[in-house]
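Quick heads-up: it's one chain on its own, the form predicted alone, in C-alpha cells.
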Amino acid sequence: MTPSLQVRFSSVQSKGKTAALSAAVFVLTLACAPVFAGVEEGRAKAAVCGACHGVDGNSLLPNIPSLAGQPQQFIVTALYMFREGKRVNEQMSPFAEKLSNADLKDLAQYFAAQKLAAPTTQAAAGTVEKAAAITQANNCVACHTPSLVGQQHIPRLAGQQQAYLLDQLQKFKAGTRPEFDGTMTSAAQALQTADLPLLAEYLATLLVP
C-alpha cells in the first residue's frame, strides 16, 4: 500500500472503521490486479456503458460523468460502492449490483485505458485565475494532484463535464453525497456556495493530457 493511501485510510473515523478499512483492502486488491488481458474484457463488457458515458467513457451528456482516464483504482471504488448500495443511482445501481469482481477489475482496466477527450470550450481568464487560487487555498491538489487528474481512489478532475461537476460539488457541500471515507464532505464545507460553478467551469475546461 502507498504511503499516501495510508494517510487516506487513516482520516476515517472510529465508527465504521474497521468495515471501511476491510472495504479498502478489497478495492485495493482488485485495482493492482495484473491488466493481462483485462482492457479487451472490459471493452466488451463496457458496450453497454456506452449509451449513458459516451464512446470509450467519453461522456457527451452534461450530467453523466466521462469515465474515460479516471484512475484505475477510483472506478473500481465507485463501482463497487454502487453494488453494495452504499451508492444509489437509477441506472447505476441495478447495472452495478449484476457485477462480478472480475467485471469491477475488467471495467476500470479499460476506462482507465481511454483517452480523455479534450474540452471544447474555455473558461474566461478571470475564472481560471480564481478558480485556480481556490484549489490550491482548500488543498484540491494535495489529493487530486496538481494537475487534478486523480490518482489512485481519487477521481480526476480535469475535463470532467461541468454539470456533473457542479452537482457533485454541491452535494458535497450539502453533506447528501455517499462517499468511500468523507473525505470530500469535510473538505467542501470550506468551500463558499458561490465559488461551486467557478470551480466547476474551471475544472471541466482543464487541457490536460
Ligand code: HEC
The other form holds:
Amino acid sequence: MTPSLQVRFSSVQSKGKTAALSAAVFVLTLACAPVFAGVEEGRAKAAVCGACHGVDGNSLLPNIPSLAGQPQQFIVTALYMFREGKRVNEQMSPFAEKLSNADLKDLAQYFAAQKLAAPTTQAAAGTVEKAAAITQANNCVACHTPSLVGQQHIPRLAGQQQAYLLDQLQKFKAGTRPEFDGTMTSAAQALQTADLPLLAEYLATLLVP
Ligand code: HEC
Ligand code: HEC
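Can you give me the structure for the form predicted together with ligand HEC, which would complement the form predicted alone we have just seen?
Shown next: the complete complex, the earlier chain at its head.
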C-alpha cells in the first residue's frame, strides 16, 4: 500500500462503518488491479502455449493437460518445477526453461482466469459410484476439495484429460512423478492399480460447478 493510500484509507475509516466498508472496497479494487494487468500480460505470453494446451487453456490432446481454471498457485508451482528441471517432460520442459518469475505469475493468472469447457462424455453409472467412493475413502476430496477443483498448490482434477490423468496416477503410484512436496506420491500408494483407469474416467467426466 502506498503512503497516500494508507492516509486515505484511515481517514475514511474514521467516518464510520459504511465509509470504512467503501474504503475497504476501494483498496480491494486497487489490490485487484495488478491481477487484471497480469491476465492481459499473460494472454500475450500464453500464445506460444496454445499449440499444445489450447489458446484458452482447453487442451484437445489426450496426453496434454488443460490449464483453464487451474488454481493460480498450482500453475506457478508446476512451471517452477519444470523450469528448475525438477519435473521433466520433453515436450513441456523447453517452454519453461526461459520463463522469468514475472512470466510464471502472468501465465498462471491468465490460465487460472480461463473457463474450463464442459466434458463431452459421461462415465458409466457404475464407474461414477465406485470411483466417487474411492475419492472419499482416500481423502482425494480433502486435498483436491469436495468438487475436485483444486486449491492453492493442489490441482483441479475435474474435467482434466482422461489419458493424462491415468498417466499421472500411474506415475505417482510408481513413485516416478516428481512433485513439490511429496504428499501426492504418498496418497497414491493406497490405490489399487486396477482402480486407476476408473478414477481417470470419473475425474475426466466430472463437471466443474
Ligand atoms: C509442445 C507442447 C507444449 C507446449 C508448447 C507447452 N506445453 Fe505445457 N505441457 C505439455 C505436456 C505434454 C505436459 C504434461 C507433462 C507431463 O506429462 O508431465 C505439460 C504440462 C504443463 C503444466 C502442468 C499441468 C499439470 O496439470 O500438471 C503446466 C502448468 C504447463 N504445461 C504450462 C505451460 C505453459 C504456460 C506453456 C507456454 C509457456 C506451455 N505449457 C507450453 C506440453 C506443452
Ligand atoms: C495430502 C493431499 C493430497 C491427497 C490426499 C491427494 N492429492 Fe492428488 N495431488 C496433491 C498435490 C499437492 C498435487 C500436486 C503435485 C505436484 O505437481 O507438485 C496432486 C496432484 C494430483 C494429480 C496430478 C494432476 C495434474 O494436473 O498434474 C492427480 C491426477 C491427483 N493428484 C489425483 C489424486 C487422487 C485420485 C487422489 C485420491 C486417491 C489424490 N490425488 C489425493 C495432493 C493430494
